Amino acid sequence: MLRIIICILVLGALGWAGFFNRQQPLSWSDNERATIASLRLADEKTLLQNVIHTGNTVWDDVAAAKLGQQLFFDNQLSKNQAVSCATCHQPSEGFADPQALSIGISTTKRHSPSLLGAAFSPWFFWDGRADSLWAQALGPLEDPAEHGANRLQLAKLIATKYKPQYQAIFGPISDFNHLASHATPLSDNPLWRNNWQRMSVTDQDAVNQVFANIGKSLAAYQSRLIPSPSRFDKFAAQLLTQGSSDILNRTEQQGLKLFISEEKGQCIRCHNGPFLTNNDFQVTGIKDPRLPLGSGRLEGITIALNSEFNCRSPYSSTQDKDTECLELDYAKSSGDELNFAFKVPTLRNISQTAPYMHNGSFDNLQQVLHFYTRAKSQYSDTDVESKRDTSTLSKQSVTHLDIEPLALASEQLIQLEAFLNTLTSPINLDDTWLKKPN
């Protein structure tokens, strides 16, 4: 009987201790506070000073942003007059797409990432095949699975529908009436390619300049897509100024501790800075049977280096290409670690941008966190051997991983997810910017 009473007393004491611990505010070390400070969104003025606007002198021009907004929502920038940028980057979905693979002219190869905070990145697309936001905006326009348009078609659209706005920003524009209706050097359509080849170099240059300016206008609009401070940012501000804060509950704060822990959550290794991304490329081992070996950063950097619209392009308004194109000039372009390496996405508004990963293969955050807990490549030796006759890649190039198992308990995964949900906030723009203008 005495043993039973003692057990009851012990269990009661443990229960009260657990309850007491749950109510106590968490303590934060100086290192943790410094890390939390590094994740906060700065004030708007400071943020804008960090926008990466390589080759685009109109990135902060309001008129260019308004033209970019019109273009962003205009279905006429597509082959079938039914696809716009907003088709795959929906404002109500954090400027991402709720489908695993977006559907434009046809089904795309990858999931559409969020555009929030895109202007603070030096590389674009999951594989980094564009080195500026304006160059990124051009890719989907001529991609046969996305807009499926061609640059002459788009130049003529600008010269008719948007001529006054365009000329106010960029100067005079030709009507291009002396040219065929459709032409581009990048198409499987032989008629479009032949039409381009028949054009004079002067006409090709004029069309390319208008095409580039379309991208720069779109970039001026997208540069404004910045989230406002989230509950996390408000918690961080109060913690750093007052020493404590209850804006986040205990579970969310425990998730934050895990997130910034180099030993436990390890998220901070890749998801750092105010937009929770290092903008680098990592191999996570996510299998995508539609993509050939060598996809990812290895392919992307090759495309970027050879792009006619990169930093060193004549259509880039970079003033000093020897100092402003260093990101492109010194980018790593070979190595096993680039095979199947994809860009680390922002975690801002992550609760709004499901599904996740470059192929949209995870429906929710629980699946993502469970994957990182195991951190096992989805590729096998069989996958490698089946490609060996058509690829020079080594077995190591597929089995290389940049992540390691976290081995977190179920409760810790719940805490991490709770913290990630605190990163959601409205876009720091008037609602009139978030829809098709009248």
Second form
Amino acid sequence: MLRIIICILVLGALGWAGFFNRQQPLSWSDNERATIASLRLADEKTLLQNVIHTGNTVWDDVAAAKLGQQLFFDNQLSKNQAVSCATCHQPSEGFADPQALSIGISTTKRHSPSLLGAAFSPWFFWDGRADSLWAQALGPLEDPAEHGANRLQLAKLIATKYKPQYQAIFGPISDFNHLASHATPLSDNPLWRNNWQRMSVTDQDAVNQVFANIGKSLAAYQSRLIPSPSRFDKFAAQLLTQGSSDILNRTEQQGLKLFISEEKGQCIRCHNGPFLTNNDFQVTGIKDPRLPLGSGRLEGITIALNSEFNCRSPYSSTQDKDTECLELDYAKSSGDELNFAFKVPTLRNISQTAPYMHNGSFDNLQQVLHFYTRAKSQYSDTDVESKRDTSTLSKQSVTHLDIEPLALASEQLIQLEAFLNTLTSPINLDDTWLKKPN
Amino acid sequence: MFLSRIIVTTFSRSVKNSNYKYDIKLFLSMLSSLLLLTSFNLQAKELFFETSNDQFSLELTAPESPSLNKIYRWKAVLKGSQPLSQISLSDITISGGMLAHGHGLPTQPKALNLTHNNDRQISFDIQGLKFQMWGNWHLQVHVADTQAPLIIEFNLSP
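Complement to the form predicted alone: the form predicted in complex with the partner chain:
All chains and molecules follow, beginning with the one already shown.
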């Protein structure tokens, strides 16, 4: 009988302790508070001071942003008059694409990421093959699988449909009537390439300048796509000023603790700063069975260094290239760490932007977190051996992995997901900016 | 917090590589440096690192406390036990990374603007430094074809 009473008392005490513990607010160390502060979205004025607008002097020009908005939603910027930027970067989907691989003229190679906070990154595309937001905008326009257009076609469109708006921002524009209808140096269409080669250097330069300005206008629009403070930001503000906050519930706060833990969640390693990305390139080892092996950042940086629209190009409006092109000039361009490395995406509005990863291979956050908790390269020795015959890849290059198994319990995965869902908020813009303008 | 970790790390490394007599002198000099440095940093927010090996001593000055995901230029002063008049920019290479994470620097920093201050001292800039994660970092400066690099270690915390 005594044993039974003791057991009841012990169980009761444990139960009370557990209940009491669950009622206690979580405590935060100084280091945790500092980390939380580093993740918080600053006020709009401070944020705008941190926009990376390399080579784009009209990035904050309202007229340029309005022109960019018109271009962003205009299907005429495509080969079949049916594809716009908004086809794959849908405002209702956090400016991402709900499909794993986007469909423009045909199926694209990679998933279309969210554009929220894009203006705070020095590198663009999953493989970082563009070093500015405006240069990035030019890539899809001439990609045969995306817009499938060509720069002369687009320059002519600007010279007719958008002439007043363009000239008010960038000055006089030629009508290009003396040139063929289509031309670009970058196409598998021999007619378009041939037309380009037959153009004078002066005409090529004039077309390139208008093409670059299309990118700069689109970048001016996209630079405004900044989320407003989320529940996490409001929690952080209250925690840091008042010492505690219940804006996030206990599960969400436990998720935040895991997220910023160097030992447990480790998410903070790559997902740091106010947009929860270091904008660097990491190897997660995720393989896409639908696509051949690609080399990620290793390929991307090679393209960026040779791009006709990079920071060092004459179309980049930089005053002093030696001080403004540091990201390009000091980019790491070799080494195993770049092979199969893809850009760390923002986690802002992550609940709106499924599917996930560079190939869109995870349908939901549970799948992403499950992958990270086991973290193992999906590339096999067979993949490496088959590729070795046709490229310079070494076995070592595929085995580099930037993540390690987290071995989190299922309850912790629920907590992490709960925290990630607190990062969603409306875009800090009037609705008129988020749709096709009249 | 950041500064104190640097001082402790730098001191620990120096003590490991020196004898006891030298340790006391070093400790006193570092203590005075710490005081000077602290008062100096309150205004200029500069950070100072130093390390040495059998051939060289290296002083690095960061103009501001490093944050994540920005590119920095640090100042370096290299002193040699032998004349350094033959050292040129191409003799200096920079590397580093995070041992605990198993990766290197996210950028490829380079030495720039080399000046021969005197027969045994040169100064130069290290341009293109970037740190993309919080945690323990090391930075290595290789001079010419010497075996041992000059290494500094530090912790980046928010």
